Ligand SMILES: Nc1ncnc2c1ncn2[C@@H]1O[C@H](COP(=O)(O)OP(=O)(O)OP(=O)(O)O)[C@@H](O)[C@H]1O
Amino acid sequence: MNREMIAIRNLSKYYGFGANRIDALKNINLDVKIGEIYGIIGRSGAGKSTLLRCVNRLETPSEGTVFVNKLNLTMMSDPDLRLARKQIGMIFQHFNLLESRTVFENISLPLELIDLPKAEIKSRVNKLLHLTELKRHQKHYPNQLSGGQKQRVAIARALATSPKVLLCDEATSALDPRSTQAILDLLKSINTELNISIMLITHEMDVIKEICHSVAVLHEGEIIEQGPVLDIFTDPQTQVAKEFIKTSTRMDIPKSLRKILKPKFEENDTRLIRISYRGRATSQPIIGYLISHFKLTINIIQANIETIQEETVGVLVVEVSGTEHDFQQGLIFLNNNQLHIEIIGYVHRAATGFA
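Give just the one chain, in the form predicted together with the ligand, as a structure.
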């Protein structure tokens, strides 16, 4: 179960030469295990699409190696590559369907290209129409479909050659929230029921949170953080990861407070801290304990509790006042209880109207 389906080793990709050279990817190392959904998150221009395109050799890496199901795609001749690509399906933000072909004909295209007998094509396409709930649209043309339906056609087409891996490039970015949810649910069931490994790229932490097991944060061509989604979510190490999480939990500090935030503690300041926890730890006993045992006064600024991969994850932003000694004791207590603490900054007590 732990064997990797995709193994990327020391992958770099450059465009252009000399002074005009763009280093789109720098020494990427990443494993997608069999049955895993692996998310890549990053800002625009980070190199996400380039990375995905190197996996199925739509782009040729400048350096390094990509293995898919143990096959070294980097070294392959064109005929071998065509064969290997049968194992890799791909979907895109803008669906890339053929407008002149019906839903049925779009899905059957990859099977026609490998000269499958007509009867076999029909039976495979029918199964895919059923899986993606498109049976009644099979004779429709793409311009008669909604975005969500178009993406389902693209997914069915990507699955036609029975791939082991599905690559998704911003597959939900052009969709409304409801269609996004439906596509994510479909990807999840493809992963669990067909045991297809998925590598997806997105700039939305919500997508990562919803379906990924692992995540890598890509920034200016480099992976700056990677690991299980729950770990990154509760204890992000880099500023970029922290920002993505903030937008997803809608836990950005109010502007009024941000304006008066100071990086250094002075006497009579209150401290603004972010507490994250997961699993059975819940917020109420923690706050209660801090107040009763450490003579600290706590004001909850923001709270967000949700379920990620069937585990409870909570994030609290609180303002803490009390002596420095009591505060340090409180921090030790929080740390000993497997809570992640981040000190956001300090605010002069009089400034908040909170004493």
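Switch from the form predicted together with the ligand to the form predicted on its own and print that structure.
This part shows the chain on its own.
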């Protein structure tokens, strides 16, 4: 665990016993590297919040271990755990600010609780006000702030004790799109400038692809897929991951086509395929090459190109008509050029308007 800031090993969390036992997490294993932004994505009830709360021991794991900065939190006494938590900041979906305290006072609260001298408190809070662009709001109360400003206060408060890890529990889900982007930009800046490892949970793939380096897909308490965001985005292996990516790219197959989609190929059918590609391949005339070299007729159903982690990524959904030999030769060409192909299904040719 030389480079891991968070290391989770064989972590399980369950409630109750016997026939009444409910498994919230099942044998979780993952690593968050120093300076990494790691995303956990899953549907509601997947166990995301439970996992995050196990990391800072707000929940006690039923089995397994959690290491933060090489410290085994699962084996600690309560006094040692309180000290270790100074290295872990946490922000929540609904901010959890004290309405009776100003912005300055909310940020200073964790420092007051550890009896830091007033001069040092003032110095630290002023730096955080500058970092989060809240200087002119320092005397305001939470009810005078927008949702985005409240989350900035919560982030500043979480950073007050100079943690090495920042845990984010759906930090943008209560915000409008503009505020969401501003908070994501702030988290990226904090990660870069302070080299803080960030672990965040979300149900939105847009958040993952915007700021995360790695991602784990959590489903019914289990990690079913994990890896670099670019790899998961361009070549998802599970249906759950594919569905999240589909919502992010807004590339759902049209209903008219879904109605006539078949799982098995028959003579004279066309093939519906999804092509994912990245880097230099996004600037190459892939479709033109397939048409001219393999005698394939191609109908572009949907196309999307965007930038993720400063690399260009493209996704195409196309309908392909041609002989089986020509189609297989085309697939070989795509595979040889590191393009990821998924055969979605088949459509009878007469239903597409092809001759």
